[in-house]
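Consider the single chain below, provided in structure tokens and representing the form predicted on its own.
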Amino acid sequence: MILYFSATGNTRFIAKELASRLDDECLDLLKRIREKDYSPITSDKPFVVCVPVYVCEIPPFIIDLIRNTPFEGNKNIYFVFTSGGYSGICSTMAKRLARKKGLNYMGSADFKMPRNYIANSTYPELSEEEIRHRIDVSYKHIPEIARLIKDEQKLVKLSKHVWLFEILITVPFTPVWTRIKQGVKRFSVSDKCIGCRKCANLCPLKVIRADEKGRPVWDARMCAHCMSCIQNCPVEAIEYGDITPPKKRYTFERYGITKTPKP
């Protein structure tokens, strides 16, 4: 069973490509996350959890879902991470989570995908060439991962080693970053909004509600900054302060491989 959450399509792409090669089911976790649905998930094949990396960690809402959802059937679990280039302490978190659930941690794999976090001016925008290069390299990496999972082999050589200093830096840093940088006050919507409610329907934490005209209202103090609302808006009506107006929007579907045959 391939389980995934994806805000802008990167992780969905990897998950569906793996599912195709493994002839396995692919389950989008968005609805379960939004509804806090902790009903059991059953699979005869290994579980493969595909998730994005947020602030060097597995997103808290995904940790919550996995921790509280019974995984029945196969006892092996793999993790696949998509990031802009650094998966932080995710492999350590995944290993600890698997053990607490009584599952056999089979390792993890990293995919360096196009960066989709645009609510910060620290990172430069990627060129069209770099975006397509990252997608192409990741695509070529998929068959090897699929083969190892199909044979239920451990991803020992592929799993990122997490050094102690990474843990010591990340653990105290992430809560501070979240508290200071992931507020919602700087989100705004322009007159271009068509009231489609797509942003509200895609928000994993239900931070966004639609008003009587269908326009988004950020109804909480903090959010995950998954960028789903900004990046998926069909008319680019959502902005984050003065940071996002000059930036191009990104979803995998705008650049990615739309049809790929099985090997």
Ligand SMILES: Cc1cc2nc3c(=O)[nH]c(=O)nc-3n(C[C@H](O)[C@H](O)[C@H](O)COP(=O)(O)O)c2cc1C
Contents of the next structure:
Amino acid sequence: MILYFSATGNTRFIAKELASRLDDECLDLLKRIREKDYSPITSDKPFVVCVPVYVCEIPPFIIDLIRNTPFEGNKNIYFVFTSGGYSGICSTMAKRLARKKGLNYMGSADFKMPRNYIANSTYPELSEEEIRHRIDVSYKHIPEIARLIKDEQKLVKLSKHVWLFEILITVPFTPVWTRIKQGVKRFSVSDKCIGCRKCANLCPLKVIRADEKGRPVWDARMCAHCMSCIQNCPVEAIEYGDITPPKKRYTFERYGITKTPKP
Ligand SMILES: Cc1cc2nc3c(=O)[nH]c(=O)nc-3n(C[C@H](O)[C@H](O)[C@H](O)COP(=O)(O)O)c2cc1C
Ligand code: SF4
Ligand code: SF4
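Would you mind generating the form predicted together with the named molecule now that we have the form predicted on its own?
To see the whole picture, the full complex is given below, headed by that same chain.
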């Protein structure tokens, strides 16, 4: 069973490609995350959890869901991370999570994909060429990982090694960073909004409420900054302060890349 969360399509792409090669089911976790639905998930095949990296870690709402959801059937669990190039301490977190659930940790794999985070100015925007290059390289990497999972072999050296110093830096750093940087105050919506409610329906934390015209109202102080609302708006009506107006939007689907699954 392939389980995934994806805000802008990178992880969905990898998850679906894996599912097709493994001839396995693919479960989008968005609804479960939104509803805090912790009902059991059963699979005869190994569990493969595919998630994006947020601030060097597995996003807290994913940890919460996996920790509280009984996984029944197969005892093996794999993790697949998509990131902009640095998966931080995710594989260590995954190993710990598997152990706590009483499952066999079978390893993690990293995919370097286009970066979707546009609410700060730290990184330069990627060129179209670089975006397509990253997707192509990742695509070529999929069959090897699918084969190992199919044979229920361990994934060795397919994710970065986590050094102790990374854990010592990340564990205190990430909560501080998220508290300072992941407020919702700077989100705004322009007159371009057509009231389609897509942003409200996609928000994994249900932070967005649609007003009577269907326009978004951010109803909390903080959020996951997953970028789903801002990146998936069909008319680019959402902005984040003065950072995003000059920036191009990114979703995997926008690139119209359809790879033919090769079983
Ligand atoms: C809140 C947030 C934090 C992120 N932190 C990291 C990070 O620490 N390292 C990294 O390489 N990419 C980071 N990224 C980039 C995403 O992990 C990457 O683009 C991922 O493939 C997005 O997956 P999705 O399209 O399935 O949502 C971050 C993105 C977001 C939204
Ligand atoms: S997705 Fe965009 S157009 Fe649709 S309601 Fe949200 S802001 Fe408005
Ligand atoms: S409000 Fe925050 S958590 Fe919700 S979709 Fe937008 S960025 Fe993601």
